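Coming up is one lone chain in structure tokens, specifically the form predicted on its own.
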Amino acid sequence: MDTFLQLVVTGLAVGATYGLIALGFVLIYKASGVLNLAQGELMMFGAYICFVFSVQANIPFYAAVALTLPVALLIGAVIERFFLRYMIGQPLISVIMMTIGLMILMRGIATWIWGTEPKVYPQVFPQESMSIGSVNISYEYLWAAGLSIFFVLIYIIFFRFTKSGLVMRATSDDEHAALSIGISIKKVLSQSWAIAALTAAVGGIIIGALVGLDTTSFPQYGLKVLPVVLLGGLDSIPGAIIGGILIGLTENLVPEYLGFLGGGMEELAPYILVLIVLIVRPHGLFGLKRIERI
């Protein structure tokens, strides 16, 4: 039982971070109908930019994070302006291929600048653990979960109570209606990519603080989040959070209880879970089924 509780706590912490990163997928999909396959590379860039500020420039870590966030916003806005904006009106497959091209380009640039050697931040989270009964819970995972939840709450407040958030929600619900009342779709798309890049950067920094940085394996976390958005629903913000928690729990529990099936089950199990859910609910647990009447 203690092992189970230990794995659940770790799974919840990792899952909360997955949910945060998945918000970037959902945000871009809601705004433009595009599945951004370069989200992992945006995450990697944000994490490495923070590394530049905190380690190479020797700036205190939390000040480095504060400097990283506007840079991440700028990167997202530049990508939308100079790459994705020219794809407006093009076939969906062409836009998706553009995001794949961005993924390869950004991964190459990161490898060229920072190399393939693993890198680490200065110690960010406390290394001690707290005990609840006979269960030891690492403070670093509690901090990771707390920060992820904090940023998720900020996004919820932004989308519900700010003018920009309401405009973005209105545009995602009905683009033609938004155009008819004078909303700039280009501006909304630029904001969506900027916020998605910021979200990816925050998630990348949290994961980098837990496991370190590596241009070879780090971008794979972006693809790890893909089952999260498919499970929760591509257009659902609550689905991204709940999907992240479910995938985090699955990755942590499966090796312990289904490890007899062979190594690598923790990588395979999330996709099996997604396939089962999509058979029953093709739009994910919380995705909306849109019905068009002609």
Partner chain sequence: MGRTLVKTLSISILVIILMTLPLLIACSDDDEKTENAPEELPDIHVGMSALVTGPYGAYAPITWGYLDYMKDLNERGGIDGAQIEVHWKDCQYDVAQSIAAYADYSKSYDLVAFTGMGTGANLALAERCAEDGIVLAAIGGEPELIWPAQEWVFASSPNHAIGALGAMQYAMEQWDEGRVARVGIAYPNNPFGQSIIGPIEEYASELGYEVVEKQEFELTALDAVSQSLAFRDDEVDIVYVQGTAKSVAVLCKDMDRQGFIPKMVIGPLHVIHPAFPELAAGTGEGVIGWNPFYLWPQDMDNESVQYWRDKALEYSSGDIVSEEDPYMSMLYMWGLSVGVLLEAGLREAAAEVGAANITAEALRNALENVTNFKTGNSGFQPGIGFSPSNHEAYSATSLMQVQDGVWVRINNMFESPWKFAE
The other form holds:
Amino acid sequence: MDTFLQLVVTGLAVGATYGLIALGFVLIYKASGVLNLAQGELMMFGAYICFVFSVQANIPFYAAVALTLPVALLIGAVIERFFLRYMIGQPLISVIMMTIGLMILMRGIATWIWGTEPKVYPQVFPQESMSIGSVNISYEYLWAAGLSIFFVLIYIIFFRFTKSGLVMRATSDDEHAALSIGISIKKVLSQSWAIAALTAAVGGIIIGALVGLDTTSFPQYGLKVLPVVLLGGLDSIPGAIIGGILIGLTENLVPEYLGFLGGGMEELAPYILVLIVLIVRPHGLFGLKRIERI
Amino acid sequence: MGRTLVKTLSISILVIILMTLPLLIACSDDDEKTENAPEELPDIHVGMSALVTGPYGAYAPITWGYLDYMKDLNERGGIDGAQIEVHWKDCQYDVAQSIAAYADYSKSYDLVAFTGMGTGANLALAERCAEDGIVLAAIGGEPELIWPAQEWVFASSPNHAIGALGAMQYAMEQWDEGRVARVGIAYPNNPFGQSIIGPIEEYASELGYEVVEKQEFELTALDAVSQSLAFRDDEVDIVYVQGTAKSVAVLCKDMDRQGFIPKMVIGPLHVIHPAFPELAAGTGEGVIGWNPFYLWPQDMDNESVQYWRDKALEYSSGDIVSEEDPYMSMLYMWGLSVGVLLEAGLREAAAEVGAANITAEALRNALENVTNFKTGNSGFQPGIGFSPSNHEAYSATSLMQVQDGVWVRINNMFESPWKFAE
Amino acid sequence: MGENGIKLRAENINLSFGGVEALIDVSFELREHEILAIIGPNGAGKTSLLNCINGFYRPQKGRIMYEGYDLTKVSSHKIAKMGLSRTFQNIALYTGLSTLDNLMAARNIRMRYNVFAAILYFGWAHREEMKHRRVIEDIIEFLEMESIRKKPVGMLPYGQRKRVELGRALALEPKVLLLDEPMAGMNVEEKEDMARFILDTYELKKIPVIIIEHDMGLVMDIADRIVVLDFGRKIAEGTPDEILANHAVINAYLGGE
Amino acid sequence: MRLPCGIINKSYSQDTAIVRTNLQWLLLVLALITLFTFPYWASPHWISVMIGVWISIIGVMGLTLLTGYAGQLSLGHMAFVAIGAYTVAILMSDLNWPFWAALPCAGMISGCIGVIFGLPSLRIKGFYLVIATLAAQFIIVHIISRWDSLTGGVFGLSVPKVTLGGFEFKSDFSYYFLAMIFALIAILIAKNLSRSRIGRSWIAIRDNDIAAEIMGVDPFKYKLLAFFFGCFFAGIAGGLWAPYLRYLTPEQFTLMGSVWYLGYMVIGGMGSIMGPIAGVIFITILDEFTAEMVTDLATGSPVFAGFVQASRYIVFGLAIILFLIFEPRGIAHRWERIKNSYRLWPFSY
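Mind pulling up the form predicted together with its partner chain next to the form predicted on its own we just looked at?
Once more the chain from above appears, this time first in line as the rest of the complex follows.
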């Protein structure tokens, strides 16, 4: 029972982080209908920029994070303006290929600037852990989960109550209708990429604080959350966080209780789970199911 | 209309350039060949499927080390005047690309030796080399390549299992609790992770400890709670983690948080990265890793290390051998060690058949006669030697430990006590 | 064949999406030889009714009888094989294919050669392709589409795409033709052409036609009978003259009380 | 497709033929002569590169049928290549089957497993389907790397050589012909499928799946057929890789490999048979070029090692991005346009 609780707590915390990363995918999908495979690279860039500020420029960590966010916004907007803008109206799969091109280019630039050696943030989160009964929860995971949930709440508020949020929601709902009431789609696209890059940067910083940075394995965390995105539904913000938590739990509980199926089940279990869920609900748990018309 | 025309033209030109590229490249290859033709002694050709870019690009210093060693060897006069020509291509750890490079070089030149990067590539190359009769000068790594000794495969430095066994021996020497020590292994499911399990388990019966828990642990895992719990529940005394600096740090942190502190944590040579103590945030204290070379800040005044430090700056690879980055320096040395192996074999072969007549067959036979070979500046590793039953250059390692947040060498090179080869 | 000259009979169709009721208790019948128009304001459920006939929507209640089968229990592509063919309100062509191939794609259900023949192509498959090509060329000629035969339909103007759709529907060799606003968004000239094609088809092939159309003048001209839908209910049925005189219809259209 | 002035179709079969004009016949014959004599005049380097090209063309052709024609996005194609490769390897080494019997088996097994992973496509559409193929990628490679007794686990297994009568396909020289002939057959089969009722039905499903079903295309049958052929081709490609590499390890079949297959297809142009051929050739040449560049950079004067390590990524990434910006519909599309403008020259109407 203790083990179970311990794993549940870890799963929740790691899952919340997955959820935050998944959010980046969802934001871009909602605005432009594109699955951005370069999300892991956006994460890496955010994390490294924060590294530059906090370690190389010796700025206190939280100030460094605050400085990173506008840079990340800018990176997102620049990528949209100079790369994705040319792909408007092209077949979707070409657009996905564009994100693959970006993924390779960004890896190259990061390797060029920061090399392949692992880098470490100064100690960000307290290393101690808190004990509740027999369950140890490390502050590190608590912080990661807390920050993730904090950001998700901010997004929900942003989309509910701000004008830009409303405009972005309107656009994702019906591009033509949005166009006809004078919304600039280009502006919305650029905003959503900027916000997605910001989300990715926050996710990258959290993961960087958990396990350290490098240019070779770090981008893999981007693709690792694909099942999360699809489980929650490609266009659902709460879906991203709930999907993240479900996958986090699966990854932690499966090796313990289904370990007899062979090692490494934690890698497969998310995919199998998502596949089963999708067969029952083809648009994910919270994805919008549109009535098909002809 | 004008715009589409420009677009059409530019694309057509691009296509034409791309179509003619192969021709150009093919021609440039020919030029190189004719340039080198008027030498008196024929060149000795060796090949390499190198690793510079791609997802495993972190291992690029190995390639630099190897290339620099060959450059240095040529500057020192080659093998009795015969120059060595290295043919290499960046294969990105990819098996198919490595095979293609091998097929190309082995067909185009009279190769005496080839070097591959990556387990899959080396295992595949071993078969081809054996068939074609070309020496495979392997870069450390995989015990599967040399245990048992294959006719054409020679390893330049100790493999993962040798290091692991050396570290286990040290652990047993320190063990004084008067009962059988319980060992847990965490490993990723790839050749790097799997290759140590068999040897450690077999070695256990000899040294009197017991492997009680084996946990899979991915190199990119975000947390290691379930592994930590498993080790805690099984009351493991010694944890062997086959991982990178990052993944070992994740495990150390999570074990610490679960209030489980094993007597000893041992990692492979990848763990002795200067960033590790910081990555593990204080929980890495006392972790042991092994190192097959004499190279650490303490050893920077080592004559040989000094020599290579200068050479690395002079040649193509920049500031690689330095106090700041001993891990990169170690990878560089790893590459150098292949050069040492080849030099040893080629010198021996030249003595036997003359530098002009060195063939792959001659190199192979010569290598098996090498004993305790050291070049003037190869003091970064023990002397190397081979026998028909042992194709491993040497099987000595030294151990490093994190003390007060930095890696410190805790013993000198010592011969790993136990070999599969014999 | 259907009893008493009835080709297709819809009985008490009820269809709802979530809480929204799209069709409520709609019944009608299509006779062996007639053009039946379905009219009604936007959102009255006209297209939904056709979608039910095609098996794309499954009504919660009711049945649609055709040649002794209940269409609500047959899958869409089998319904097409049974001879019900249609055009779509928002053009639903295969944009990546040429006009010719769009029509040939519809011939799929009449082709017999199997996968292995397709792999070899020469021989059986080729012979059959050529046989069907002849049929398609007749339709192309009939609809006067020779000049756009090999153009990708994605590049065609709106009016021509509508025409290609009609051609594709005819390529199925239908026994019943369902046309969903075939003349929407066309100019007068194009409408006249299209009306002529529809009437010619009707005369030539002797098949019943269901047509959804907003242009009342046109409907009155070509339809034999009219069914009027409003908010998912059938409010009237009859000959054009009867419909013109029907109060419920006038109310629905003019918003009277 | 437009024809040069003066060419008149006299029959429907003439109108649908692949090779139409004398010039085309001439080009075809010249191309075939070039391909068949290639190993006699090309350097060993380019022969080995071309073997890779031929085999990749087969695999990418499968993906083109599945994704380009039938519109079912697949991110797990490499896994089916792996099935083909391991099937051939195991049949040849454990059961001593001849290659010629093992290869069709590899295709069939790969195709059938592809159909199993294609079943969700009947309910899941668009990007959501990515997960089914992604699951295929992970599950299949997972099983291969753990079924030690059959596949040799993570350490892999070696594959015997291909023999025909007494002849051994040992050198690249002979293997080139083997790979090329299978690739040419694959191209022909793909072309035939694409212009038959099956290809048209696939495009119908891709362009408008609802209309396709209402107009009589059975989505169940044709989607699964697409998965079967897509994976069958992948299996054949794998089956040809195995005896060429002569050693298989699970790490050869990565997710990035699958992503690259998509890359070949998109760069070449989806939905055309020319596409995969052009895409594979373009990316392979680019790859060779960047590898050459790394060698040049590193053996020249002292350079910044970090840049060398990054150079291949940067050049490759930039090339793909620029290509997509200027020609998002792929090389095949550009080729068609060049051809058309050439044919109409000087009278463009």
